[in-house]
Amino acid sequence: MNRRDFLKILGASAAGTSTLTAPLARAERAPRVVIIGGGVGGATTAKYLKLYAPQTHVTIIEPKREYQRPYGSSEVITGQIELEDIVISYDDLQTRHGVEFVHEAVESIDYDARQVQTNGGTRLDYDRLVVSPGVSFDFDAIEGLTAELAETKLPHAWDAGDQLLVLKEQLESLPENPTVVIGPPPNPYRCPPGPYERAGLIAQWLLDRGDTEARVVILDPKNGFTTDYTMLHAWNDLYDFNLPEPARSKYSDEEWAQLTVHEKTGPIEWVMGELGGRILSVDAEAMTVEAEAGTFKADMINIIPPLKAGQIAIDQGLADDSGWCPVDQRTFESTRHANVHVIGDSCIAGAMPKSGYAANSQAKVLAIQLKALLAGNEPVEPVFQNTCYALAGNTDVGMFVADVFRMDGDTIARVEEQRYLPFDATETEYRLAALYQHNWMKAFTEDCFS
């Protein structure tokens, strides 16, 4: 670049709107790298990009200031835990690695000219480009929700917020040995353990209560979820849970012989799949709710929608038919747009679950592949994990998932191994997996945003 280029490019930035950038030519000026979301994905890429590669400029475009974290939130409805303990501050992004913010929303993504423009007008190049915006909630695919009523009525409460607290309202105001009902999401979706280890939670919080004859129904489109192997035979000594028939596949007969069939139940039903438990309707005035096994009256209702990739994925052509965006899901690189990487919940990442475990190592990942492809060397071959505990609804009693993945061919493939607690642990092995999700849930958070 000789001079006269150098003052008309000047010239040309003062007459622009505000922006961050230089306008140097991207060869002549560090790596930059900027990241929409400031969730567990995009938060954990600025920090261990930082710390692999400190030249680059790292930025992150996100409308909030503060993050709530979604991961074990519910136990601000059945409140062992405050709203505010769940509030996550950027300032060590800020102040310990050097990231910069910018709290505003994002407008648009030009991908040819490598620029993003926010809402308060500030444009950003980038070299490369992350989003991680997390998901989105598709209200129409339940005749008579919205998103209206999400905010008042119907809380979903699956993405932190004031609906935790609207949830925990109504949940204290219940009447006497009330019914609720719970919807889990078809797959995928964010959080699997996360709506049983909900019911089983208010299923204890009203056994707590005195209400002996509450019932908690789950109406799940599915026949299975994550860590269903321990958590139903966990409900079945806690709760005088009775397994449906259906259920018998997930264990030997040995097993299956040794579960307990109650002539008594106690408040969780569990209405899988195969039995008619897809939601086809609901009715916040009568406050019942439509299901293919028949219409189920509720003091309380909480459905969570069928989810999509974040809004902004979606607004900017990031995703495709299915509601997910495709990647090279060796480096997260869109194979829709060049020079943008799609990572956490809103990807199509293989047989990786949608959890914020899952988001952090690739987003990690990721960290890596940046720093190869700024420099111009080829991305390594990664490995990836993931855990997710989940409490069974007494607080003392836990359990976990937990998975290796590596590359078969071009997708990402779990390696089999055991990944559940085994179906003889001990009362001590279930104490320790509780034990170990609180304390992971400080570590976890620690690493992704300190």
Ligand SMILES: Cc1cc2nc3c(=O)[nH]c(=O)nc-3n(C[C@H](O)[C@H](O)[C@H](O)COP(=O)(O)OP(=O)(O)OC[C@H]3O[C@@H](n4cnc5c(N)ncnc54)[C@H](O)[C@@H]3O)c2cc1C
The other form holds:
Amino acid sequence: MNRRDFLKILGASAAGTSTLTAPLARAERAPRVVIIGGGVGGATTAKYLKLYAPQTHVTIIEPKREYQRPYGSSEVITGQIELEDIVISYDDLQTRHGVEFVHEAVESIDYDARQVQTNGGTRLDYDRLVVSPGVSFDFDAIEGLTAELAETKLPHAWDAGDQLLVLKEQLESLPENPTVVIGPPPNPYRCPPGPYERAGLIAQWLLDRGDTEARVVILDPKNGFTTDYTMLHAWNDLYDFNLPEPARSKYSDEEWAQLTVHEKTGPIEWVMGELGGRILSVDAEAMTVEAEAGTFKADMINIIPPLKAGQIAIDQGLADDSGWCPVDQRTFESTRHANVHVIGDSCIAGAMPKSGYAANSQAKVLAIQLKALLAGNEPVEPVFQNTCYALAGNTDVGMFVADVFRMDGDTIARVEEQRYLPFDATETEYRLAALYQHNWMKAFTEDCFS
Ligand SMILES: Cc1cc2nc3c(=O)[nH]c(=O)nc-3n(C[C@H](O)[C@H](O)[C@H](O)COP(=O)(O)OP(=O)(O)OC[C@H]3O[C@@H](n4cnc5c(N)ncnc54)[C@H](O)[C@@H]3O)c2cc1C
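Form predicted alone done, so how does the form predicted in complex with the ligand look?
Let's see the whole complex now, leading with the same chain.
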């Protein structure tokens, strides 16, 4: 055994593995919870479990030494923030909360032995396993799109990382008055208002550069999106955007009559699903996108492929045919494997969206449920919440969707209440919403990671 192997075993042992020590009977030792993924869901679960049940041995397995938050990351592309502004340290989770880390990637799960194995050879025993590995991308769904192209010519930049910088560089190198094509994914996907916020940010960036004839074409497989009611209205005011006729159903007759029909339209065009927005293929050489509505020649292409659960969840049989992981929605315990809980973007959580806020809310509930389950008690009846903030493009104009969720039978259901800014919201309310987003980002990050 060389020194590196010895240190690896030593490190793994400190993190709670049984590799070196004779295993104690489960009842005789502190309960062990292992968490796959140190993103929003994993970090929040770890922190709150240590707060609620400090005796629990909590280990996060996460390959990266620092987290890069996907939430609020589009602003790296348009230069409001730098890449280093989205980097988050794991120091507080370790020093303040006593969470242990193994910086490796999980490769397999032995459900019978209740053990996970990493690519670094570490094996960890668990009493309960939490799986929060985010998302993976279905490149095969769009002809011409590949994982390799996503790193170079056609970045999706939907999971933070260097792709954001590639997209930023592409944006800054665009010719005068370019055409940018943005392809939002079909439902469900992480951050429902996100692709439209990105389109707005890019449109504003081009206008600020003086490109009055630029086009930002959104080729969308869907006929609507969360916050569309507010976003389309804001674009109508800010960017001389004309709403497509089928969008009329989103507004009352009185509201529709108040929207302006612009003679000369601005940069944003939204080709919704029923108008042929679904993308069929992309040609990275010719820089063309083939949609049902026809061929679009572009100077920059940002297609976000259809999303699925994190690859490890799929590889380890936690996902069903939908590509996402079915769970008992009270406890997030997998319906496929006992003692394993899937949260965050990877799980199927009824009416809850795939967002950081939702992952954080699920994680706090899960921490309470784990404390109960590990002590042999009954789980509690959960309540969840979510708020997704978005910018219209102009960073002083914000909006949100705010929801509370309760159980309806075995399914998480949305409580029907006003969830958007009202149609007649004032300029100040839009400005405040932008400010809330800014402050939320900071407070939320602290709630998850500090
Ligand atoms: C542009 C954009 C803007 C967004 N804006 C918002 C917003 O304003 N508000 C909001 O609420 N949400 C927003 N989101 C969504 C939010 O970022 C995600 O919903 C959230 O990060 C999901 O948390 P998660 O724990 O499921 O996954 P992640 O936070 O992605 O964490 C998953 C972690 O698992 C790790 N992992 C994966 N595989 C393995 C493995 N095999 N072994 C060990 N670790 C592994 C990964 O390295 C990663 O660190 C936005 C997303 C994008 C892309």
